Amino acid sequence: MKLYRLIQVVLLLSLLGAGSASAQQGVTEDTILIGALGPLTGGTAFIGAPGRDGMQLAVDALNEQGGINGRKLELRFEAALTPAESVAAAKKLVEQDKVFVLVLASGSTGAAAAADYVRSVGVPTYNIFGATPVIREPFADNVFHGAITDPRTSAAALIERLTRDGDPERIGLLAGSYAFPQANLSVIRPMLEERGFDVTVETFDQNAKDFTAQLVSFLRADVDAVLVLGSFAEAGFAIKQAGQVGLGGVHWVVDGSAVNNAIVPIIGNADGILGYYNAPFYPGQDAEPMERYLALWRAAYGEPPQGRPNIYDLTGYGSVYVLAHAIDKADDDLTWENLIASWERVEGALPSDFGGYDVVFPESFSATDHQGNDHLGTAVIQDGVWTVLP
């Protein structure tokens, strides 16, 4: 009987030890390991590669200042394009690399794929790009969301842009068949219909370049305005082809993933196109924080190509500073449980609080609200470049 009791005690202690080690994985006396995943190739590489680069900028800047509470940050980024790759990358980072925090820099497709896994394992997870409801519902204590807003917020902004220059009666919705556009479509369509608009919906596959059939459908429906839910390349080809099928004089609005200067050379004269932006300034806009950020970006990566840095660069950069706030509040007690609790106390987090540049909106969290940002800027193309209006 004594031997049986001793075995019970040993097993209990080993389980407690295993739980403690799991909760504190990725933390040493002088380092904190952050894992991230996202697409570096393929049609959505414009999301993952900038996200990685933006995060690394902030990690390097924080480490140059000594890190957070004496610990340096280490970023480990896994390439993941498809849903299967996203799940595999999340598991590798958590179970093999033993990261302390997981960042989903993968857009809605990857975030949706990894949602069940991160909920089940309990790792503190920062979804910085995914708008899909799959990662947001049901609510999970360990999952936080960043600059990319809830679809209900972005849908309201898009409707405001659609009605800004008049009161259209017939609206065309041109939406990609993949996760991010569908998340927005599922919210914006009923909102428009409830307000009495006549709505025509057409879809397209990811990376499509020919929109003739969809545009002819809009022409037959005699739409007054068209909202494109898709990337800058997809939106650019659709808008360019509209004139070729006789769909002229309509009001064009694009969602946040199309607000990229790389859309301009595709369309040609793009002035007047509206959208929203998940940051207070567009790269290159006359604002001191943006000028300083661009100098930092150039010093690290050289002269930027067309369309870079983009919103995903900015969001990746700002998100690391939000993490810095949460880690700083947790102090030396860096367990998963304590980090989640401290994250829920973060209010008005900005990069400047740790010496960075405020090229993102401030983020705040609570125990019942893990959406860090609900602000959107109005974006418009003026003189061939995007500008975020004050």
Second form
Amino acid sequence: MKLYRLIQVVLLLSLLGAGSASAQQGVTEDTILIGALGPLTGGTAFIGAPGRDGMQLAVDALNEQGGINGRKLELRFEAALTPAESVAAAKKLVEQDKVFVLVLASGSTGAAAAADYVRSVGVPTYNIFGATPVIREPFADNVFHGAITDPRTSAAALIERLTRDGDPERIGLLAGSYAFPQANLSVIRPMLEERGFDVTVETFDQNAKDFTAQLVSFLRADVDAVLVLGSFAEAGFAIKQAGQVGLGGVHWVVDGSAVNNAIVPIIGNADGILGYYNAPFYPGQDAEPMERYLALWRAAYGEPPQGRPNIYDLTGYGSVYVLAHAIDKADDDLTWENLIASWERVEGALPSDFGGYDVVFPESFSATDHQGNDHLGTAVIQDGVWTVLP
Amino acid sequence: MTELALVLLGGLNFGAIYALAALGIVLIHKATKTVNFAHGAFVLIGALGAYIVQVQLSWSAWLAYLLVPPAVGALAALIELVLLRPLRRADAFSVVIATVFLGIALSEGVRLIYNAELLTVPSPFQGAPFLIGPVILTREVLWTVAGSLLIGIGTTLAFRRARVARGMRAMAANHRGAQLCGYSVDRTYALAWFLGGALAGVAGVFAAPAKGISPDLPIAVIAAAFVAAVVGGFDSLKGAVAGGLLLGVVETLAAAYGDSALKNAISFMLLFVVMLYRPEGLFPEVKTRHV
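Moving on from the form predicted on its own, kindly provide the form predicted in complex with the partner chain as a structure.
Below, the chain from earlier opens the complete complex, with every other chain and molecule after it.
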């Protein structure tokens, strides 16, 4: 009987030990391991590389102040471009590196690919760049979303920009054939058609530079306004070539990925083009938090190349501070369950709460709403520079 | 009719860049029998040279046309000297593999140095476009098409007539015979790589305002340039120019009057049709033999 009780106690202790070890993976007495994945090469490297750099800036700044509740943060970033690489990177980070939290800094393609896996293992996951509904639906307790809004929110913002300076009747939709623009297109097209607009849709391959055929189609349809769903490079070359095919007098609106100053040298005189921005200030805009952030960026990485820092730098930076809020609220009980519960209590999280710079919108979460940010600033090119209107 | 003219102009604009890139590939292959898969990376370096001259140094765009091609040519000749010359006695497969990975290494080097999605270069022309009836012809499109045609014609004539190209002509006609006649293989190969590299450099300078500079530029250019070269006839300089222009026009016509998704597919369909039914290309070099 005694032996039986002893075996019971040993089994119970070992189960408790195993449970505790697996729930607190990535957490030691003095460090918390954060895993992140995103593209560092290829056509969407403009998402992952800035995301990594922005996150590292915030991690270094927080660690300089002593970390969160005495624990330093450690960022482990895995390069992942394709869907297969994204799943492999997520598995490696969770199962091999044993990270405590997983950040999907990979845009819609990677986020969609990793969605099933992160749901199945239950690791607290922060989708900071993916707009795709695949990562948002069905709702998962362990998956949170950051500054990049869902397609329905951005679609409403884009329609507002399309109709802001007039009342167009015929609208051209120029959309990339890859995940992010297609996710937006699937939402915005029916919304425009419901509102009675005459819509002409043309698509293009990722990194396309020749839009002659699509623009000629818009010319044929006599569109009043064109909405570009794609990157700044794609939007820039499309707008530039519009002049070459005689598509003049058209109102141009571009989505968040295209709000980048590097569009201006492509087009030349680009003033008046509208878009939305997932942050309150554009890099370089006259605002104190942004000036301080840029000084921090330069101190870490030197003089920025054309187009950097971009929205993904800012979002990566801000996202680490949101994580800091959730970890801080979880206090010393750093289990996945408690982190998720704490995350759902985060309200109005801003970098300045931990000594950072407020270059992102505040993020709030609840048990039923895991979308941290719903704000989209109105961006317009003024004097050759993108500006987010107050 | 106006619409067709606009579509054709759009196609010629991109076809002109394909033509210049194809010209360099054909020239190197003609003189050295090397298929240079690093050619796209040379185009990228040419485009980057335009960025450095125009944006970083704020010099005139015309200086880019003047300085960048010889610089890229010199780099290509240096690569031939240092990397490919030791492989000259290796089998063709080894040389092809070497150029493939050389191209990747050069592209990745550019990516590491300029960690940006895209670098942009302003057009050398800012003036109002020309109006031919309802058809708009911008100065940039006119310059790209006319410039590449002039360079294509100039290269073809130089290859045929210039004294300095005699060694390359001899190698192209009969590699072993040329050596027996005393032409220096080292000098001829170096010259061919210099000229091929310079043509890639000038293609890059033309491509920079139209396509921007990104690490995916080599793939985009090399694929189209190879199709253009095969369609034109892989040993024909005039065929490379004609093939490039034809490819640009066919791609744009297919996208405009078929489906925009057809744009890339049509180029490979064209390639297979030519390879199946006219493997010597549409504009092969006429070979005359005096007996």
